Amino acid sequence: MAVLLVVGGLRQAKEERGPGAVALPGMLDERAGDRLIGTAVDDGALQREPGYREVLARQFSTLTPENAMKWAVLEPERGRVEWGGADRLVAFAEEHDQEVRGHPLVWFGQLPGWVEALPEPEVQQVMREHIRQVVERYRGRVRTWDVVNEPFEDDGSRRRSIFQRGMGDGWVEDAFRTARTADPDAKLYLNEIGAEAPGPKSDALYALARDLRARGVPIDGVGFQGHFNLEGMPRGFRQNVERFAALGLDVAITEADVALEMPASEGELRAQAAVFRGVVEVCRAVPRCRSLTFWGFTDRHSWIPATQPGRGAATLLDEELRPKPAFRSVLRALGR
């Protein structure tokens, strides 16, 4: 965000602090029952914006670091580990009696360059060291981990990440077993994007989860990210989630948002609210859906404008932390 400078720096300070918290028409976490309601957390806003922190503390029961636990942030140079953002989030959650969903331990994206450049024979050792280092630091403090994130291409083939090239198909199992050793009590998840509907990617994810489960690999759940737009949820979303739950696995919606073309009309905001309501209803309809996490809660801090030019307004609150129709719709869906 651009910062305006004026005499005395008063405008600058105001911009950096962000808007103050608004009185919202209900509490998301109080209506959630036995399901956790969470959000991704922007570390910069957590540090600088009291209004953001106030909403974060009051409205959610579980927090996911948006970037602070990604490998490139934690260890930008080999051997130089920077725990600041991750430590801040975990401490904030503990102060406010919230759980933490660690995200992600192993992902092809946002890797530091030194990992991408590893000779293939070193990949297994380095991956194991990274998992052990991170999970052991937060052992007993981070309850759930997205151990492996996005291992498949859209056609259901294995993504040719450095881990796939260096270790073959066994890298996913290796990651889960390493994480279990580092914290025997944590819940371990396999997380995927674009697998909400039945199809090649979802079928490949299902086959992997079933195989891991059958062979005693310590997998506790599967996460469906839930990045949608006004096309709505894909047909068969609920039935797809149910088949994973039928394996004896927990399921979660881990990154829900609904992107709009900008500028968004009032009608589009109402349509967005209906999509969010449907997401909540899917989670409520599946007993093993343990948590629903929104990928950010305010349009002030959303990944959509930077990654999908021309789109935005994807969250529950506007840039001034005021409730949108989506917030009220989610409240109703949770309280029904």
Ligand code: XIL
Contents of the next structure:
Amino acid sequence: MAVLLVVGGLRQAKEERGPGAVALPGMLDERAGDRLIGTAVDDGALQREPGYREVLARQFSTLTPENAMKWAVLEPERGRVEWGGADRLVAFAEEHDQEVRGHPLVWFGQLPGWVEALPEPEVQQVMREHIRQVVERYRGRVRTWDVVNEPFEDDGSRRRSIFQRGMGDGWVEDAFRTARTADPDAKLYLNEIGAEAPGPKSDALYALARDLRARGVPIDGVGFQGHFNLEGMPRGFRQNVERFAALGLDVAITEADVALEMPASEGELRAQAAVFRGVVEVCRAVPRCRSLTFWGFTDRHSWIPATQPGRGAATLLDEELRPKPAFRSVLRALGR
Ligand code: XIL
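Next up, the form predicted together with the named molecule, please; the one we just looked at was the form predicted on its own.
To see the whole picture, the full complex is given below, headed by that same chain.
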């Protein structure tokens, strides 16, 4: 009985530590280049899985915390701030000479209940304090911030978030100015989902970015998340990215993944590889595209199965950290 328990315990410990890193057929990251290749980082895997850490350290030059810097994670109760996951990510990046993309400062999602419940007249002050507190802590260590995430609905209207309700349209500008003061050297981004294709949402994002630029509001770049599936990249993605760059802004692809119906066939994995190749080509075609970040690098840790039941396999490596066709096609498209 005692022996069995021990064996069971060992097996469990091994599973928790995840698969070992396997030799991959090339390097996504090329430190000498000025276009960074990045990934979202799962804090649990970062803590427990040596194989995950090894791939993370070798293959990427910029890291985004998948959840560790979200407001609900940082400050679940007002005044009780838990820096653990965010500190871990920043320390790992420093140790491996990687940049950090801080994500997100102001977003309607993953807010703690106490922020959602704020009386409207208090919203501005609380938002500013949050930005200051987080940006100042990592001043000089987090190079880039997604200051504002997902401000628009698909029809191009402003989302009725607590920030919009409490402050009106001006909350976006207020957030950027507050972030600039907190770290004058950080690159400040406006990030959006589903604005890759021309259309009402992307037009609204463009009008906002142009207006902020025209009025001297401190914005450095626009991020396109890049959550795709086998419908492929929307037509006009590159031209759309180019019009933002033409405003004198940097651009980035910040959360690329390609969700598949499960179980995925060989043919679907090849089709997925082609979609990923197209994403890389968009970033390479636009000189101001500064970084391409994948939303996770292994199917073992991807948000897709939990948020889109029946779908998955959305990343470059399988659950055992082995390369999928997508990994090879991204390597080739990067010219590695
Ligand atoms: C997702 C995470 O991947 C999930 O783990 C979490 O449960 C929900 O948020 N747009 C964003 C990201 O800007 O922060 C989201 O991340 C995915 C969509």
